[in-house]
Structures are given as structure tokens and as C-alpha cells.
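A single chain comes next, written as C-alpha cells; it is the form predicted on its own.
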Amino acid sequence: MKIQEMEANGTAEKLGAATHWICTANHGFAPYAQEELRRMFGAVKSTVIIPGEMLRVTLQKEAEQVIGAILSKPPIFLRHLFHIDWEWHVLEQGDLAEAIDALSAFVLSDPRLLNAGKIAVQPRKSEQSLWNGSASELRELLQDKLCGLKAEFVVRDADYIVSVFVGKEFVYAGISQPEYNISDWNGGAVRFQREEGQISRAKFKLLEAELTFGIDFTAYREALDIGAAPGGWTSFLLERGIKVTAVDPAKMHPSLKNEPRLTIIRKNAGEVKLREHQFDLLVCDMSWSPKLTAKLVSELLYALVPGGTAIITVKLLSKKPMALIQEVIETFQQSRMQVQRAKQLFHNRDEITLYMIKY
């Protein structure tokens, strides 16, 4: 992986074993993403780019080592990263045009892109950015300057991604294959369009889980939705052709009233009696104490078949979320659940999503 760091005078600085990264987490969770990196790689030096969300991080590891470790054990809070192959210190607003020209020349000189069929240009900017226009306008400008690559410019499913961040004083850029960025969405921000008649935005969590965890929801037969009201997750499961039992004392959305594949139980989850091994999918998105949620769900796991899947959100109501997550995971492990992934999705707020299989 080529490493080059350029400043306004055009000189390159040899970085040695240290590598530099732009790291992004959900707003307010950047400190926990940094802690994940510290636990993985030891010493971490960071500079805040966007408070609580984006950091410029220096790791005393080669780029290949960092990427290999992150791919083998995906982090919970680190949503997106890209290796800084190039940076330019802009001293004045008028120097930005020079920086963009230099960036374009750098990208055009990268041999990996000469035969790339599809390239995604993914620019971002800070609120006090040197770039006054929108990120989409910057993308269009860069694509015009990179037309010599003869590639198709796409939003996703690219062969290579050109990541760009324009801040108050620096322009950062990196070129990578999509899997090396954790997410191939720009900054890891997974966007879905709200549909007409959509019950709630909670549906976006399952849509993102479907993509992130590679879950084929159409393969499931019957699901249990704990704490289902008003029905955002239930409606998603029904759309995937799954028979659903929704448990919640509150009312479900009127649009679900005559759904033939839906059974509604207007009770607290702790009061219901279900058939053993009735379901091959269990989901829960309750705004409740995470420890109590884990205990409640664990007591209902008798209704999930061995090999069945559970998707659970864990609300991070503690000032020590990493310790809380470990405690909740241990509760589920004691109930014969194997955690496949624990991830703070873009559509999670103060929570994470657990993807688990019963053994």
C-alpha cells in the first residue's frame, strides 16, 4: 500500500512504520472507537477532526497489519476508516484550488486505478471546511478532473474508493478497496429513503443489519418480535415473507390490523407462554434497561430453534458502555447464544445491535 503525505510545499514526509487514518464513529462515540483501536494496537495518537465523531489517528503499525486486524475482528464502534495516502496543508482559502489539482494528479498517478472498472469518489467536509460548496458538488468537481481514468463513477459497489475529507486547514485523501474501509458507504453513513406509509424509522435498523451482517431474511419461516409496537420491525419481517408473532401491551399500527400472517399478543413479554422451538428468528428492539432486556429475552429463548437467529438492540444507558456490552453478551452466552457480530450501526442511536445464533 503506497504511503505518501504531502504538504503545501509539495514535499513528502517519510512515515516509517507509523500510519495515519481518518476514523469515524456515530456522534458521541468516537472516544469508544479510539479505545477499541487502543485495545487492538496499543498506543494511539489522535486529533479531533469533528468532535465526538471523527478523528485523525496515528497507529504504530503498518497499514496491512491494521487492515488485517480490523477485518479479522470487526470493531463495534468504529464505523468507517480510510488510510491517509495523501494530505495537503492549505494555508489560505485561495490555496484550495491548488490542493484539489494536486489531489487529482495524485489519484490519476495511482496504477491501481488505471484498470478499475468502477470507482466511487467519496468526499466529506467539516462545518468550517475550506470547501464552501456541498459534498456532492465537490464529488462532481473531482470526477470531472478524474475523467482520464476512463472508469465508471458509482456511488457503491466500486472496485476502488477515493476517500476525501476537507477540513478547516487540511485536505486528506486515501485510495482503497471497499472492504478496507469497513463500510463502502461514504463515511459509513448508510442511507435509506423513507417509504410512503412506513411505520417508523426503526425499520432502517433491520435494513442496515441485513446489509451489514449479510442476513437473508427471506430464508426464515416464523419470527417472534418482542416489544413490537408500533410495528416497524414487524412490518419489515412481513415484507420479507415471514410469519410474525408480535408481543407488546401497546397498540400496533392500524396498517397491520388485517395482516393474515401476523399474530398480536397484547401482553408484557414476561407473561407470554410460547411453544418450544416455535420460531427460527427472534428480534427485540425495546427501549428498556439492557440488562433486564437480556434477562427477558434469555427467558424466551426456549421458543427459538437450535440454529435460530436473534437480532437484539442493546441500549447503552451506562457511562461504561464497553463493560455493559460485555456483561450483556455473557448473559446471552450463558443461554446458548453465539454472538456473530456486535455493531453500532449507523441507524443505531445510543445503542448497538447484536446478531446471534442459538447453538
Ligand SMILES: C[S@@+](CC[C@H](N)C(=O)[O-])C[C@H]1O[C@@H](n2cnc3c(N)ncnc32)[C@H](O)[C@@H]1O
Second form
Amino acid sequence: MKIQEMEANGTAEKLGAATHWICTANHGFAPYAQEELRRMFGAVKSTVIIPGEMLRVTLQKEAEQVIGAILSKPPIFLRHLFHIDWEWHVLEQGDLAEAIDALSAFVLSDPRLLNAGKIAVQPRKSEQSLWNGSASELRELLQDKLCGLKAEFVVRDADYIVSVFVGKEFVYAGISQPEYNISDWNGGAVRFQREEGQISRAKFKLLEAELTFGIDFTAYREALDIGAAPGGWTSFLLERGIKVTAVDPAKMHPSLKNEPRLTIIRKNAGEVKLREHQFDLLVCDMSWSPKLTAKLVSELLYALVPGGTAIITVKLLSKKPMALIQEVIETFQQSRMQVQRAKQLFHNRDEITLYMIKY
Ligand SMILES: C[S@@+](CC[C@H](N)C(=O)[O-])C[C@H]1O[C@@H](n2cnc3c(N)ncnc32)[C@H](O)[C@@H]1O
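Since we've got the form predicted on its own here, give me the form predicted together with this ligand too.
Every chain and every other molecule in the complex is listed next, the one we just looked at coming first.
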């Protein structure tokens, strides 16, 4: 990755061993993303760009080292990052046009983009941004200015991503291959269209887990859905061709009533009796005390076949989520579960999603 010179308000600042990044987490979780970076890289200097959500971070590491470490141990809370290749201090609103021209010239001069087939321009802005229009208007403007590139502008599956953030005083930009941003979605915000008749928004969490963890749900035979009502996850599993047993004392959505591949058990999960190794997939979205959820699910793991998958949301009720996650993971590890990924998905609110395999 070529590290460019950064030009701030006309004054070039050479970047040495330190690298600068725009880092994003779900709202309220930026401090934990910062803590993850501190544990990975030692000293972290940061400035808040959007409170609780976005930081400008300085790390005393080369960009390649940062990316390598993040790819080998994906963080839980850090949802997205881009390396700042270019930044501009805009002193007055009227100077924004000049900054956007300078940004376009910078992007046009990047040799990596000359032969790129597909480029995604991903602009974001803060509430008090210098840019008064919408982010998509900014994307259109930038794409017009970048029409000198031979590439096709795309939203997904790009060869390169041009990340842009326009804040209150600064414009930041970075050019990277998609895998270097943790997520190839703009700011890691994974968007799905709400479907007609969709039972619950919770379904987005499982859709996002499928995409982010690369899980092929069509490969499963039979699933146990714990805390299933009103049935967003159940409907997703049925759509993937899986036979489902849904456990919840609450009512399932009426649209699921005549589904032949669905068994509904209207009970507390602590009271159900299941067959040993009956399921090759267990999902749980109980929105309940994390430690009690871990205990309850552990007691039902006899029903999951060895090699089976578990996807569980863990509510972060404590002020020390890192320690809580560790404790929950240890409970599952004692029950022969191997954690593949622990991640706060974009559609997780005050929770994370655990993706585990039984051994
Ligand atoms: C967030 S909702 C689940 C949403 C569901 N995943 C969907 O996609 O529609 C949480 C559900 O967990 C259920 N629940 C909470 N504690 C439970 C327990 N001990 N046993 C079974 N279900 C439980 C609640 O009744 C509630 O319906």
C-alpha cells in the first residue's frame, strides 16, 4: 500500500512510521473499538469525529502492519476503517469546492486506479458537515469529477474503494482495496431492503451474519431457534430450506402458522426436552441476560450434533463489555464450542453476535 503525502491546507505533512485512520463503530461503541486498537497496537492517539461512533486515530505502525494484524484477528467492535491518504483543513464553508477539486485531483493521480475496472465511491458526512447536501449527492458530484478514470462506478464488488468523509472542518479521503476496510460497505453500514410482509427487523441480523461470516445456510438440515418469536429468524431459516423447531413462550407471527417444516414449542427454553444431536444448527436471539443466556444455551447443546453451528446474540448490559464477552465465550468453550467469530454487526444494537462450531 503506497502511503501518500498528506496535504493539509496547502502545507504538505510527511507521514512517517505513524499512520492515520478513520475508524467507525456502532453508535456508543467507539471507545471499545479504540480499546481493541490499543490492545493490538499499543499507544493510540485519537480525535473524536462523531461522538461515540467515529474517530480519527493515529497508530505508531505502518499501514501494512495495521491491516495485517486486523485481518488476522478481526476486531469485535471496530466496524470499518480507512487509511487517511489525504486530508484537507477547510477554513470556511466557501472553501469546500476547492477542497473537493483538490481531492478529485488527488484521486485521479493515484496510479492504482488507472487500470481498476470497478471503483466504489463511498462518501459520508457528519451532522454539522461542511457539505450541505446528502451523501449520495456528494457521491454523484465526486463521480462526475472522477469521470477521467476508465473505471465503472459500482456500489458493490469494487476493485478499489474511495472513502471520503466530510466533517465540520476537515475532509478525509482514502483509497483502498475493499478487504482493507474490514467491511466493503460504506462505513460498514450493511443495508438490506425491508421485504413485504417481513416479520421483524431482527431478520436483518441473520442476513448480515450470513454475509459477514460467509455462512451457507442452505447446507443445514434442521435448526433449533431459541427465543424465536415473532419469527424473523425462523422465517429466514425456512426460506433457506431448513426444518425449524422454534422455542418461545411468546406467540409466533400468524403467517408462520401453516408452515409444514416448522414445529413451535411455546415454552421457556429451560423447560424443553430435545433429542440428542437432533439439530445441525442452533440459533438464539433471546435479548436476555448474557450470562443466563450462555448457561441456558449450554444446557441445550446436547441437541446440537458435533460439527454443528451456533449463532447467538449476546446482549451487552454491562459497562465492561470486553470482560463480559470473555466470560460468555469461556462458558461456551467449556461446552465444547469453538468461537469462529465474535462481532458487533451493524444490525446489532447493544449486543454482539457469536458464530461458533461444536467440536
Ligand atoms: C428479540 S426477540 C427475538 C426476535 C426473533 N429472533 C425474530 O427474529 O423475530 C426475543 C425473544 O426471546 C424470547 N425469550 C426470552 N427469554 C426466553 C426463554 N427463557 N426461553 C424462550 N424464549 C425466551 C422472548 O419471548 C422474545 O420473543
